[in-house]
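In structure tokens, the next block holds one chain alone, the form predicted on its own.
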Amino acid sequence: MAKSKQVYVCSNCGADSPRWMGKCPSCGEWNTLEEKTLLVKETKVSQMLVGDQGLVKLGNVDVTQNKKVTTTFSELDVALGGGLVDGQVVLVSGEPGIGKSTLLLQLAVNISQQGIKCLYVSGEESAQQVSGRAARIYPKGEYKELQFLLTSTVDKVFATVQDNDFDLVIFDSIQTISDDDVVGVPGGMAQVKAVAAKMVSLAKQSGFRLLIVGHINKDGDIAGPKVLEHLVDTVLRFEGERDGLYRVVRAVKNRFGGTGEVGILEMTGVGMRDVDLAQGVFAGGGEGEVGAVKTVAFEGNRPIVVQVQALVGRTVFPYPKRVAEGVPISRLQLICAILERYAKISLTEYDVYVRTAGGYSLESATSDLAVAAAIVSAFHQLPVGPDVLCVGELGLSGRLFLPNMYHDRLKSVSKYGIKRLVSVAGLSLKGVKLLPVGYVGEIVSALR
């Protein structure tokens, strides 16, 4: 039954407060408590569930019911952990013009080359405008089997959904879709996780696969609360220059698959395409240069070979910048501080700018000696040659580390024309020379 409710809701993010506050307690907006009256319908904690089960014996359970199907992108199946298994929940983020929607349309489109039923739900594009965009990658015949809706209301894609057997339903995107049963604007966090807990409990009940598209905020985080990540099986991240040629899909959470996977896929004139790691399309350059240095980041198990490079000049500016492109700034910060304490270069007049080829994101820490690298290369007008290779993780007091699952995992990187190894004391690499450096002192001698 619905009942009456006298609250204050947020014309912002649509969050609700017993009594009025200058400041909204969820978004942190300033005078955006409004009086309302509601007629607000309760809701079941059982509602967002698949049903009770009973009790069970683990052993017992058959596991074979979660087959997973291909995406048709083998780098995407990679961030899946192998493709997408029944009534699984896949929330895909990333900047805008990123290629979300052209990935997923296409994703859409193969899938139902296979005589999968799809549907396309959009909530801020026309059938025209995605029909266009599918023309430009496919000829007419092969995506005509695709079906489209557009809706901004959940119970509209809710009715839809129920009266058709999808096995493949995509949300463009949630930020743009409202429950009419929830005040507040689409996008706002109480439309969102109202949305999401409607579509994941259809979704776990008919057992169909539901991707969401959800938009970031400035702070690069998905927008919305917290809880939607949560209620999703999967989070996939995209990174990469948005005017680049290469798109790294990074599994942020999988609960059917490993997190800290990637796919890595290239935007063509004709949509996304799987792309070749083994051509090196991180690692820049042929030649040796100054101020470039490769390391090698470990997704899963696959290694990575990434070039960071480094341009060191003196500063204009009161304050010397620092500037960091696929490396976080305070890790690059770090760094700075570190060189300046303990190999004895004075950074205090030097901009620094660190970037690395073709947009990859170094999230690991044991990129730090190749950043470092990169700088006193750069500081010092020192070439590296291009089969050089930098790996290790800088202490606060200037030593270097490197992690014991490290040293089995470099065996692999001779196939990438690696012959020299920067690193610590110790490492045994067929066909590569160990470099060692145990301080960041001599990293100097180590480039030289």
Second form
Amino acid sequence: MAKSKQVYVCSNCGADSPRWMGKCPSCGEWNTLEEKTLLVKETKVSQMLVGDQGLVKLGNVDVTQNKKVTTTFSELDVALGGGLVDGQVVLVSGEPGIGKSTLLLQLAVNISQQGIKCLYVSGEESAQQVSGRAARIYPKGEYKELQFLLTSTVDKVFATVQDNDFDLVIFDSIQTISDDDVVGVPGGMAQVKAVAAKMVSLAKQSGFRLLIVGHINKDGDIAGPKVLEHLVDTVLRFEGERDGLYRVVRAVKNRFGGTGEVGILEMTGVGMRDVDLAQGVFAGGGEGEVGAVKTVAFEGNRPIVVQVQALVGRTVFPYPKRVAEGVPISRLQLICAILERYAKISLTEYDVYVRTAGGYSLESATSDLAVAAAIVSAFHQLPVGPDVLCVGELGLSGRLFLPNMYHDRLKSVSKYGIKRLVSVAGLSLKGVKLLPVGYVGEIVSALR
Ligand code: TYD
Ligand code: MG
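Could I see the form predicted together with thymidine-5'-diphosphate (TYD) next, after the form predicted on its own?
Okay, now the whole complex, with that chain kicking things off.
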């Protein structure tokens, strides 16, 4: 149902406000708000989704339709929990330049070669740009049939998708395609919500797989309203350093699979490709170093060995610096406080920098011990062998612990050349010597 609505739209930036104001609250310009009457089609959340199905017995529901189709990237399949199901809507988020468009273009090219009808919609890049990217990666014969649409309005996409029976649609990006029925700048709250709602409801009705690109803002959140994440089935987040080689794709929400899994991909001169985890791409070099300690990130069912690096140096600032990349800064501050109090390492006059190899994001507290050990190693100039792995969470009393669920998962680490394990007492791993640590003050003796 359409209804009319009075709004005041800024002629400078396009932001809208329900009241007239002398100064635009968005861009700060004076006297730019003009009154407009709009016909607004109300989209209710219930309309955005699958619609009504009536009363059914769950036992009679056919679940075989949920067959997963491979994305043709085994690492992406791992993150998605096997592939893409009919009607699945995936939001692919990440910083500009991280490789979202490249990966999705490759996915579309590879999938279309299997006879699956794909459409690549772009609101930000022309056919020349996108086909230039495809030409960089594939011989022309491999992508020539892929359908492409450049548009800035969602209704055009809607009509194109309805007229053609596509099985997979890439929507690049939610911030650059807008809905003419709704006021507001493209990429703004109202627009993102309306565009996503239209596309999601169409995907759910028609059963095509929809991959939506979403840029992220400075804080690492998906630009736009939180409702966007609720509307989609799956949210994939691209992590890693834009200038680095490796990209981690993490499922932060998934209605069709688990969320713990990550996929690792590599950006090459000719597109993205799967990375073999056994290569240990985040494990750092093979030499024993000062301030470099390995730990393991337990992502779903696969352990990923990650090197943590620390630099400790006398400060020249009034307050010593604490800089962390790949580890939350609050975690680093906490570990410094624990070391200070319980390991008698006075860091008050020292700057502490911590990073992870390849910018891998260590989210679990089981990497605390490795962070602490890297700082201890850097502070005492104590080299740590490349065959040493540190795993455990530090309590506020300086005590080390490791939840039982991780004991089993540690079994496969010997595959990565690990011969010594610094962790809680009582662990037993074949071919790996345990160097037990009960509390943070014992790290130095375990490393010596
Ligand atoms: P892009 O996919 O455009 O990123 P996003 O859509 O997330 O903004 O990636 C752009 C970067 O990737 C750019 O810096 C060029 C680089 N790149 C490669 O290194 N190899 C390639 O084969 C391609 C196509 C791009
Ligand atoms: Mg892009």
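Positions refer to the first chain, counted from 1. A quick note: this is a predicted structure, and the numbers were derived from the prediction, not measured. Between two forms, the rigid core is defined as the largest C-alpha subset superposing within 1.5 Å.
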*Does the C-alpha of residue 31 move 2 Å or more between these two forms once the rigid core is lined up?*
yes
